[in-house]
Amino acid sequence: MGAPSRLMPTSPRLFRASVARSERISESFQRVTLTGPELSGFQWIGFDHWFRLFIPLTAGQGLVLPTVKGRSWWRSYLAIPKASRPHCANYTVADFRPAGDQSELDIDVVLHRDAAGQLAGRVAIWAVGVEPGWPAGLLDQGIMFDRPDGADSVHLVSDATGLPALRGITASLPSSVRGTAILEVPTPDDSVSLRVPAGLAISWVHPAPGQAPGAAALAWLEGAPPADPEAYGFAVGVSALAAGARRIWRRQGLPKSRITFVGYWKP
């Protein structure tokens, strides 16, 4: 399921920025902080506010960005010659600190590894090796979290790639909201502190060696009390987790209109 169009900017803005710093914040996460004068115009709305990240293909390469007209940018992006076309990936704002020309935006990147234990994924490799001053671009895309009016009970499920989204959502929810949040992260070191309403119970789960991504979270969800049909379910992360959570909630009687599920990636 994509972001509901009503939650997306009708004329999303494309921002140029540069890397301020990059640091390891846990065993499985690298945080890249972007800055630059243009970010003073970024209107962060909390929740799972996401964007398209553009980075050069190689170190030291200039950044060529597509032209954005209304919500259209993809054709312009494909028109950029392959040798200079930037890599594009979707990320959630981990934090934003407005400060005029010194505004900063954090991106938390999961450090996936291949079967040989080597760092995998262009953005992960970029995040670990990036240096201050390197260019980046981001295209504002709004939010996907779409809690219906009157839904005071929410159920959240994600793997590590959805952690920034869930952290933003729990911090943005009204204090009266109750429910559950299940977060699957690779190690206990990745279980960060969250700001949550008092009535929202957090469950951190960790996959067993060799267990498929998302399987531990789904097993936990299967054993949880059934969702209230008047609740709202939000599941993001690996595609199998997002789709699996939706199936469980539908089986429990939660209407599909009260479920948002988004597959961020596939193994």
Ligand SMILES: Cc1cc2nc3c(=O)[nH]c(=O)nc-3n(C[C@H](O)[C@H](O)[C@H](O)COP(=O)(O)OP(=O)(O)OC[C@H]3O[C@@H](n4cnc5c(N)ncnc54)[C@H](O)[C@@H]3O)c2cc1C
Contents of the next structure:
Amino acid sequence: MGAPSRLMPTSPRLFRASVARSERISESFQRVTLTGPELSGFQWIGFDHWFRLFIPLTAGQGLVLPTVKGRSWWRSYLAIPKASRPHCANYTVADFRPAGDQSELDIDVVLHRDAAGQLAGRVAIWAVGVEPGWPAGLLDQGIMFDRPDGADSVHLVSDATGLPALRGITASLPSSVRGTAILEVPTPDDSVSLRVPAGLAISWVHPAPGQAPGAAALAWLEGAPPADPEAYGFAVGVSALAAGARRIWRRQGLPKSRITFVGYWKP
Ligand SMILES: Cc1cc2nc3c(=O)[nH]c(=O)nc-3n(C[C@H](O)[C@H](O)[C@H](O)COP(=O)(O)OP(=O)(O)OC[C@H]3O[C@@H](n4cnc5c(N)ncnc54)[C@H](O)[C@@H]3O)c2cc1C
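For comparison with the form predicted alone, produce the structure of the form predicted in complex with the named molecule.
So here's everything in the complex, that chain up top.
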């Protein structure tokens, strides 16, 4: 997957935080709010600002975090004994409210289920069961959205996992930018209101029962007017959606340099 690293901080900072609250915000999303004095130093840059989330493996366990040197942290993470090594997954800053020691950072977690209808995914299970005071860590990873200078037209595509990223991007774009955003979310209840430039049209699509993840958004993109070759395309979500959107845009003449596509998860 194309995961540009050039917008990643060269010395990403690791923050220790704790859970302030967790609440269901729609049919498929749980919002976990983190707080703590260290977050007073967090610099939110908007767009798709993302981070590595570290959570203890079991309830009540302390949080052991890796040592970060420059951009290196993985070896130190693997060196933590398995019994105390935290779970790590990638998430987007859904919102950040600076307020000194009371600063708050929201994470909007997609609640996905297995074939038997049971909640699946370690972070989703953590998000619905987490209690105030539980520890979490986050390693700042910067942004991947990389609109070239002069690209006044953008095309955005994602599934539910990319909704926080697309919400951050549309709210961060200058008002002169025009384009389209296609968002595939499980149900109409997940279609939240977004702050978007006036010239950016949003299409919410919902998968039909049994349809593969990302297929409804891809079908919508196929049927949309072709992208202008001077535009910028940004596609995230299930890997088939990110790669499929890139294929469509390439066929329509959008150069590789004007596309960012990142598989956020695989079935
Ligand atoms: C840069 C970046 C930003 C991201 N931001 C967000 C975000 O803000 N909110 C968010 O919810 N996700 C986000 N994701 C996606 C998230 O990292 C993945 O969904 C990840 O698998 C969740 O971690 P986990 O440890 O709970 O999953 P695991 O426990 O590793 O997953 C267990 C199983 O669940 C399946 N699975 C994972 N996600 C989904 C899903 N959405 N639907 C159906 N099945 C799934 C996997 O295939 C796997 O088999 C982001 C990913 C990236 C790369």
